[in-house]
Each structure stands twice: as C-alpha cells, then as structure tokens.
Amino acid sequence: MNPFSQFFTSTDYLTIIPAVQLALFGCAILLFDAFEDFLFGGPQHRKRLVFGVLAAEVFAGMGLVKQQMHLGPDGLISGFGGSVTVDGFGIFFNWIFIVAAVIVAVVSYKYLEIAGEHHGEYYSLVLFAQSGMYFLATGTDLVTLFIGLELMALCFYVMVGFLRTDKRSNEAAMKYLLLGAFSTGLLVYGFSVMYGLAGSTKLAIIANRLAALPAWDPIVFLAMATTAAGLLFKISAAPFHMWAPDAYEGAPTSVTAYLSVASKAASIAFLVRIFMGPLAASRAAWEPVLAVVAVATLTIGNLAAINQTNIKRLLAYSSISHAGYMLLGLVAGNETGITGIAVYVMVYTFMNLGAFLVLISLRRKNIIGEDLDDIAGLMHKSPGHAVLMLIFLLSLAGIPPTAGFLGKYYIFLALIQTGHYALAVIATLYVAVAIYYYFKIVRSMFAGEETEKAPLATSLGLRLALGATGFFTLAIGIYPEPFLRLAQTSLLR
C-alpha cells in the first residue's frame, strides 16, 4: 500500500511525472559528479553526464506520451485539486522544452571545455531549470506558477554567471539577478491583488470572480498592471528589457541558447495562461496596454540591433523584437492568434538556436568568437556553416520559404482577422529593419576579408545539433502542414 495515497492521488502523480523525473535525474547528476574522481578516475569523463541528460529527457518524453494518452474527454487531467492541469497547451510547450534542452546538453560540453568551466552542476542546472519551466506550461493556480518561475529563475541566474573567471559573466548575473527579483515583486504583488480579490489562487476561481468586475476596475487594473510588468520581464519586452543585452552578451553562448528559447518560451505560457484565463474578461483594459508594448518592443529591439557588432547582443534586441511579435498574437487573441504564437515559439526554438549554435562552432582556445569580424570571411573558411547560418538568418528576418515566414503569417492573419490592421502594418515594416541588420552578418560571412585562421571548433553532438536544427527550419516553412497541426494542439480550451 502506498503510504502518500491518503494525500496524493494517481492522478496527481500523473500530472507531475516529467517535472519529478527531471527533478530526480539532475539529483542524479549531482551525485555522480561528487563522485565521479573517485568512480572514474577525473574530470574528463564528465562528457559522459550529457547522456545523464539524455536519458532524463527521454524518460520526460514518455511522461509527456504517457499523459496524452490519459487525457480525458475534456482534453485534461487536473491534479492536486487543480493547481496543475495537463492539457495539450502544457503538452504542446513541454516538447519545446525538451528539444532546447537536448540540443544545449550535447553542444555545452565542447563549449565549456574551451571556456574551462565544465563543472557537472551545469547539467543539473539545465533539468531543474526545465523542471520549473514544466509547472509555467501546466500550474493552473497561482503558488504553482510562482514555484515553477522562480525554480526556472533562480537556475539561471547561476548559468548566466556559469563563467566564474569572466568579469562580463559575473556582471551580467548580477544585473540580471537584481533585475529579475525587482521583476518577481512586481509580480508577486500583482498575484496577492487578484487573491485578495478572489479569495482563491487558482485561475479558474479568480477568472469567474473577475468577471464579475468592470474591466476598467481600477483594482483590477492595478492586479493586471503589475502582474503585466513582472511577466513582460521575464519575455524581455520593453520597456523591461534592458537586462536581456548584457545577460546574453555575459553568459556561456550555450546559456545564452538556452535562456533565449526555453525561458522565453516557458514565460510565454505563462503569459497566456494568466491572460487567457483570470484576465481574460479585462480585456478591454489590457489589449491597447499590450499593443503599445508589442510596438514598443519592435521598434527598440530592431532599432537598437542596427548598431551592434556584437553578434550576441545583436540577437539580444532580435530576440526582444520576436517577444514584440509573440505579443501581438496575445493582442488578436483569436484562435488564429493563438495558434500563431504556437508556432512561432515552435519555429523560433530551432531559428534561433541554430544561430546561436554557430556561434558556438567559433568559440576557440583564445577566441571569442562573437563580433562581426570573427565571422568575416565565414564562407571561405566552413561553406556548411555560413550557409547554414544564412538560413537562420532568413528564417529569423520572415524571409520563405523558411519556418520564420510562417510564424510571421499567422501573426499578421491573426491582426487582420481581428481588425488591428496598424499593428500589421507596423509589424511588417519592421521586417525591413530587420533584413537590414541580419544581413550585417551575412555581408560579413560572404564579402568579409578572414581575420581568424584557426579552424571551427566542432564535435559530433555540435554537428547533430546544427544538422537538426536547420532540417527543421527549413521543413517547417516547406511542408507547414503537420507542424501546424501540433501547434493547433496547443489551444488553451
């Protein structure tokens, strides 16, 4: 007899199987490290903790199998009398989840050892952080949320600053640090707000109690007006963005993949979930708030990228722009625009990653590797990887037929269907912007004189890695159309 089943269900424990299993298998890793000098003899066999990873993610997968299999006629499984609910929202975002965190794992460990810091923490960070990042995709109640972030959150404050020797890393984790708990207060003060409204902290019961206000309640308000900025934070939208830029620049390039994909995407369905759900009969008080972010994220984010020879702050304000993106899906709000976040998120996991993964491909013994000039003359030296850069970049500007183009589309039919034909109209002006300062980086791949001889460094999990990465972002924008099914999954019911 099982001595918890008076307290937990099975149902419960299946709610939470690939976040328990994450959990136990970065404990794992713990473990084996403390004692791999005296099991194996030293640190060079830490290359061996990636398939700690590896195995950690397949079992996730067959959590995330096996609770599709046991949804039930309403699409879900809620557990712990609500707080966490499995659904095809939760499942959809927990297999990005795993795919950023696969394609980190087996490039990380080249990376860091060049860089000298290849500790086994760094893998367990990377499942607890996915860990938390499973209860933003599923928590239905408020608590559940918080956890999830904060466990997502307090991992990576330790990645950003993983390179303990680099003053820019330790720079970049403190201000990230004091940045994102100054982001957690407002938040936190928001979700206090709408309990006390609503007397409960599940969604569910603070959306039927909100419903009942007048939008423009300004209690209301304020619960959405803090809960907004603590949430934009974490998405890196303006005008919270100024962490994003020295965070990507200071960290580990492998980090940089990971927090700029998975935490973006995991904060995403956050963002949904709250405004989907308790907020979404105040609509008419956040959808104009919402636009005016969403435009004011594009334009910093692509102005400020003009004039970057960084390549990695370069892709910072990119990536506050796709936020900006990613936010006018939320502002349509129809099932088109849903969807279209989806799948942008979907194609911006793979676009995204694979640029970053080149720019792993030039972190060499005493190279950086991450201004413009160190990619000059790319196409002389690795044809494969300037080409394959090429396509990230491409599919990052929108151009087809790549998988950026159709994350765009949905974005911009979703606006029009609902009638907000300025924001599409601005957004596809942004577009142009954008081209301009990608194509910075390809004018310096293709017509850039070689400033550095030594060779790529590589590995075969970094050659996979890129090999997979530009498979599927060309597939997705060739043949859309069973992507675009998974991505439909993801409709919050």
The other form holds:
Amino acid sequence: MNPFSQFFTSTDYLTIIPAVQLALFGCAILLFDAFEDFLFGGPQHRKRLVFGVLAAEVFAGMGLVKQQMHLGPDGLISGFGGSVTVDGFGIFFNWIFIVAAVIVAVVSYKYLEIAGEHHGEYYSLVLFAQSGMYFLATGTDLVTLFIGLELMALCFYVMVGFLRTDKRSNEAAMKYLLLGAFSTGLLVYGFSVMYGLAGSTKLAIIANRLAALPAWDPIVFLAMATTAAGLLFKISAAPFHMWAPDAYEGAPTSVTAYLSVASKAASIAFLVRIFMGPLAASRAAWEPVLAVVAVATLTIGNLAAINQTNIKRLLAYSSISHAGYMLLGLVAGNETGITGIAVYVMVYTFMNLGAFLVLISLRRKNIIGEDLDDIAGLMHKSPGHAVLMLIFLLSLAGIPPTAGFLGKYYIFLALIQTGHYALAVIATLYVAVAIYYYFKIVRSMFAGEETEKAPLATSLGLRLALGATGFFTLAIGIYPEPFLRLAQTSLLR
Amino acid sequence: MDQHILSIVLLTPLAGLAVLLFLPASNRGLIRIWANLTSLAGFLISLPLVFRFDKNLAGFQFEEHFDWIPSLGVHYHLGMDGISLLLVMLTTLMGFIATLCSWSAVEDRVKGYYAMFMLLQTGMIGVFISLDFFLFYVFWELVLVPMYFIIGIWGGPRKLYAAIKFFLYTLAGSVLMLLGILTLYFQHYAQFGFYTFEISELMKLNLPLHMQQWVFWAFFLGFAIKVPMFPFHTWLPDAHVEAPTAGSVILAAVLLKMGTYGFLRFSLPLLPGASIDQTIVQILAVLSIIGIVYGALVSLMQQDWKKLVAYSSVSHLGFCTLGIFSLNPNGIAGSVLQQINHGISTGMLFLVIGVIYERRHTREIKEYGGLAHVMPRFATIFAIAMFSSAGLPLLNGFVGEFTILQGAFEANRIWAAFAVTGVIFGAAYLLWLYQRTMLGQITNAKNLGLRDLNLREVALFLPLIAWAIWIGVYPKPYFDVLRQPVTQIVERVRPGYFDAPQQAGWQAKSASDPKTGAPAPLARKVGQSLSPVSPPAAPPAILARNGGVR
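Alternative state: the form predicted in complex with its partner chain, after the form predicted alone:
In what comes next, the whole complex appears, and the chain from above leads the way.
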C-alpha cells in the first residue's frame, strides 16, 4: 500500500473535486491570457475566456453531482480527517455559487470592455474566489474555513479595485481591505480561543467540548463574540456594515453583484456552520445577541436606504437589510429557520443578481448609469428592462407571487414557530419600509422622464442572464415546489 | 366546463392580458377595442355563475382543488358561496364599466393602462374566490401593484404621493395579517400534525382566546386598512382624488370590499371566540360608528367633488363593518348587500365626476352650478346615483342601510341611534352637493357650452341604474343567495343563535339584554305573517323587524 494514500485517499479527493477544478481552470485562464495574442489573436477576443469559466463551472457542477451520488448513509462524505465535509448543505450552497459565478462571468465582459478594464485575470479571480467559497460551505475545520475565507476575501479585494483608474474603485478596495483585515483579525482571535478551549481545530470536537461548558461561560462568550464579529462583517450586518455601501458603489457593478450574492451566501453558510455547530450549545448566549444584531441590521439597512440617490448604494443598503432577514432565520434556528436561510439565499441570488444586471445594462460609454435619474424613463426606452427590474424589486421587497416572498415567508414562519413574535412584527413592518425605497426606483423608471437617449448596453450574455434571473425569480414564486425540495436537502444533520 | 368555471372566470383577464402584450403599443384603437372586449367577455363568462348557483346549498360551490405547493400545504382551491357570488359579479361588471369609461379619458400609455386593469381584475376576482389562505394572500398582494401604477402613472397632480401612500398603508396592514395567517398555520400543525393553508382545515382549530385575539388584531389591521375603517382611512381620500376615474371606480366599488370580505370570510369564521369578545366587538362597532359619522361630517365640508364622494365611502363602509359586527343575520346580510350597493352607487358617483372632469378639468364644486340646464341627461343620472347613495326607498341604498340598522338595533340600540345620524348626514351632503352643482342658475360662463352625455357614457350608467332599481324594488334574490352563508357565519360565531325558541317576543328579549345582543330568534316565519301590505319581494327578515318597530 502506498504510504501517501494514507494522507490522500480517493475519498479525500472526492470531497474537494470542485474546488480543485475551479482552481485549475483559474490557473489555466491566467496562462491562456498570457498567450492570448498567440492563442486567439489579440485582446479584442479576450471575452473567449468566458468559455473557460463556463467549462470550469460545468466541471465543478459535475463534481457536485458526483459527490451527491456518493453521499454516505449518514448523508455526508468526510475527507482529510474531518477537515472537509460534503453534505447536502454544502452542495446546495455550491450550486448557488455556480449560478452566481456563471451569471457574473457572462455579463462581465461587456461591462469591463466599456469600462476599459477588460483583463483576463478577472475571470481567474472569479474562479479562485469561488474555490474559496467552496471551503466556506464545506469546511469543518477552523483552519480550512479560515483559508477558504481568506482566499475568497483576497480575490474580492482585488476585484473591487479592478477599475484601476477609477478613484471610487480604488477607495472602495482600500476600505474593504482595511476593514476586512481588521475583521479577519477578530475572527482569528475567536478561533484561537475556541482552539484553546477545545484543543482541536475540528468543529465536531470543539462542539463536544463547548457543550460540556455552561452556555454563559465568559470564555465561550468571548470566542462567540469575536467570531461573530468577524463573520458579521462578511455578511455586512450592523454594526459591521460600514464598508458595504462604499465597496458596493465603487466596485465594478459585475463585481458588486458577485460580492453581494456569492460572498454573502458563502459567509452565511460559514455562519450557520459555526453557530449551529460548535456554538450550538451556547445558544442561550448568542441568540439574544444575534437578535439585536438582526434588528439593528434591518433598521440600518432599511432606514439608510431611504435617502439614497445612487442605485448601487441603495441596493447595498437593501442587501444589508437582507442580511438581517437571513440572521433572523438563524435566530429562530429551527428546521424551518435553516431551510428558510437556504431558500432565502437561493431567491436572493436570482433577484439581487437580476437587479444588478439591469444596472450593468445601464452602464454605457461615458454614462455611469447608477443614479436614480439615469434609470428615469426606462419604461419608454426599454420596457423589457423596466418590467424585469420591477419584478426583481418586488421580489426583493417580498411581494408575492415573486420568489422573494418565499424567502420572507420561511423566515417569518420560523420566527412564529419559535415564539419570536416581536421580532416577526418588526421584520414584517420593514417590508413596508423597503417597498418605499424600492419604489423610488420604480417611480423613476415608470413615471420619470428620460435624461438621455443612449440605448442600453447589451450583449448575448447579458440578455441570457437577465432572462434567466427573471425567469427564476418568477418561477420560484409561482411554482416553488421543486426549489423548496432542493432547499430542504440542505438541512444540516 | 362546469368544474373549471371559476378558473375560467379568474383567468379570462389574464388571457386577455397575454394577447394584449403582443398588440402594437402605437395602435391605440385596437388596444382599446381588445381591452373592452376582454372585460366584456370577463363579465359575460361570469354570468353563468348566477344561473348555475344553487342558493339552497350550504357551503361552497364550483369548487376546484389542486395541490400547488405540497411541501407547504398550499392548494389552488377555489370556491364560491353567496357572498363571493355577489362580489364576483360586482367585480366583473365594474371591471367592464371601468374599462369602458376609460375610452376617451386615457390617451397616454394606453397599453400599460389596460394591462394594469386586467391584472387588477384577476387579483380582485381571486381574492373573492380563494379558499386557501396562501392563495388568498397572493391575490390580495397582487392587487396592490397594478393599483399603484394606475394611480401613480395615470393619476392627478399628486399621484405619486397618493400611490405610494396607498401601497405602503395597505402593505403594512397585509404583512401583519400574514403573521396572523402564519400563526394559524403553525397552530394547525401543532394541533393536527400537518401543515395546510386550507380555510376549512384551519377552521377546525381550537385556539385559546388570547391567541385568537392577537390573530384577530393582526387580521384586523390588514382588513381595516383596506376597508378603510377609521382611523386608517387617510390613504383613501388621497388615492381617490388622484386616481383616474376608472381607478376610483374600481377602488371604491371593489377594492374596498376586499377588506369587508376579509372580515366575513376569515376573521369571523376562523376566530369566532375573538369575534364575539365583547371588548373587540365594542371597539369595532365604535370605530365603525365614528367612521360613519366622521366620514359624513367631513363630506359636508368638502370643496372638492371627488373628495366629497371619497369621504362618503368612509361613511358607507362604516355601515358595512357595523353590520358585520352586529353579528346577527340582518346585520351581516345587510352588510354584504350594502357592499354591493356601495359599489353600484359610489361607482356611479365617481363615473359622474369622471364625466364632468373630462369636460371641465376641475372638480371644485364652486366652479359648477346650474348644470341641469345644459346637461339634462347628466342631471337625471346624477340624481339617481345620488339618491341611490343617500338611501332613498325603492333604490338599493335604502335596503342595505335599513337591514344593517336593524341588525345594529338588535345588537345594541345605541349603535343604531348613532349610525342613523349617518343616514341623515348622508342625505344632507349629497343633496347639498346636487344643489350646488346642478340646480339654480348657471353662474360660471364656462359651463354654458358643456356637452350632455353621449351614448357611450349613458351606456356606462344604464346597467348600474338597472341594478340599483332591481335591488331597491326586489331584493329578495339577494337575501336568498345570502341566507346560507350568513346563517353559517352566524352559527359559527354564535352557536345556538338559531336554536332559540322561535317566538314573536324577539323585541322583549333584545330589550332585556341589548348589550350582549342575546340570541334573538330569526323571525323569518313571523315576518312573513306580519307583512300583509308589503310586496312579497322585500326580505322577510326586514319586514319582521319593520312591523316590530312600528
């Protein structure tokens, strides 16, 4: 028997196939890009690299399917001595990352060409970030999780600042990097305390050790609070949300879309893993903390969005408020709550990406297209875009029969099941606040007068992506059954 | 076709919408014709409901039942009882009239305009025939978006403010109602072990009173804002004044009824304990009475024609909710009938305003005066609409208000005493309005050349006038249709109400215990014997009480 195989079995390999493939394709894209003159005859054909991303995603998807087929009787595959665990939860979230990455990749080339910053490494960064996310959703070891988080975050720091000549983009990247580094420090501190308590970095062992301690143990609380601070930063929950509006506004819109959806989904997956895993025993201590954080997040996100005139900023605040809803699912913490988070993340992926796609179409040569005035009269100029945006916004607000309603439905139901009536009332009333600022956009689109006549940017990728996000936003709302079943596979065991 | 008739009625506007989307936006004539055909078809298709409806059957008819989201226990479950029947017919008829009245009023973005009306129509019909709470909620919310656009795009000067106010108010109420729904849904799971949104299943719940009360208030917010009951009425005048004529017509005639319907279909049967709770009943009755009196007084003060009618809606809807919370057959039947009446008469009043606004582009009452000289047909029709709204005997308003007052009287004489002032004020503001606009000499030269109604405009009013007279003269079919559902609701809320000894002494009984509205016998049989002079047409229950009062 090969001594090597003791440390790297085929099962180990199975648990990381998708991430490996994503990383390899990422490297391949870098190489292709380096020889682009030779390979496809110049930078004007750089958009062919999108096919590299698509191929990577196909392979990653096949990897997920293979994992799904090999799930053990307990519903999971464990690799590397329990450092990586593939289960329904991880697979579900990875499908979401795939959807997000595909959509972002196919819409990016047009945007970056217009912005004059179309470089091949962008696509590699998308894939590298995604392979980091893979470990956030499947990691069950503090070190694995940390590496996954940093891999994702570093890629995003670069992508946010991708418009090198744009001041806002640079500023955004700098802010995100500094605050992100600080929050990571807090997170690692929390990890170190957990390691100190348990003597292991494996989540399962930490969970056992912490369960033996009283829920209100101050050291456990310290570990919880610092870990939470680091994670709350990533999902842009209050009071760690400050970076989000600046980073979202400054980043290229395609990156904003990716950041707001995939990064948030991965971080939520991480959050759920930690809080429903090692910290599950000290629920009594963190539940009120998270409840306060969730309400604060809802409040800040929703109230600050009201006065925004930049749509990207407005959507940034709205995405903060969505983080609040997702946190409420964790506060409820029962089966419905966790399914609710999965459903919420799923619908949020489509509707939020969709809304940003419309903004991407608004970016044209010499027109930034991010202000409320820029979208004015969209109904005259391009009724299709306007109606799609309306659907996305209604869905973001949670109005049936759009997908967004399902997400909110689960969260509200989970809160009621667990007796959090006051939280439920607050959460529902913010729906009415949200509709106010979402409808500022609607009002501008439908009742405003056009400020300029330039036609919208369009490309095959953009059209397909808009169609797909619009379709799923409506389809999940109108016939949710298959999607709900999918989400129910994601329950942690 | 019979087993899918409700789906057909429900989806006809959507089918029309699907075709409309493919018509060229520039061809307004074609779009107008198509929209009118669709709405006419919507009405005609709903007519068989009337003929096939069996008024003697208890429960729901034309039921359709499919699983929609099995993992949540959501069903596509439609069904119709007498209350739904009347409201659906009102909806389809008003939908047609609203579409027709927009023929020359709307020139801008015609395609979007009619598309919104078709979507709205589906939403409203869906609300009235859903027997699954989730489905109901979807339709309930579906109505908001098209109405927002109808007010916000084709409305008056402050349209955007009015539109978002309408949206926010109703949405805030309905999300809280959603929490109430989810509470029932979860409690059902706790008691029966499976999740379902079926109304019939949720009715089996056995909830403690305090929980019923909480859920009741959650529902109350949703429904009361929609009705609107005082003090949640402030969105209504804004929405009405700014909405285009057809929007006002639909809003007043149908949309507000969604709230009262909600009380009847959900609050009362699902939460019987809370509905009979003395505190709750008192609060709702008092709010209704305040609405009646306040709405009427504010109407008296209005300088704006449309605002006057808008506030009169608050007053009339106060009657409807008062009838509901009288919790007796007369009150509830009267309430439903009054909902139809309000749809007819206020619909007509808004059409009247639309006609004059199209000509003069102002709604200031003082701009008018003596219009009867130049527009005799218009004056006649306005008079009928006005009398119908004011409750002149032999027109519809009288029957509804009278029955409600009887119900209120049976429940609590003081309520009836206050509510009846609303009738008086109602006559006052309407007659005064008529006098200021129609009678006397023409004081404003601009009014001299006004064109009288054309054929299309007369055609708008004719069906409504005919309906008003029908209800006023011969309301028996309506009470017949309502008998079963109303009996069921009363039986559900006050078990044993109909078992009390059938004696003529109802008066003594209710006098002995007026506050709690002690079970008084339904004096149906007695009534028939007591009414030698009245035509057999009149509702027996009314006559019984009528004789008693005399």
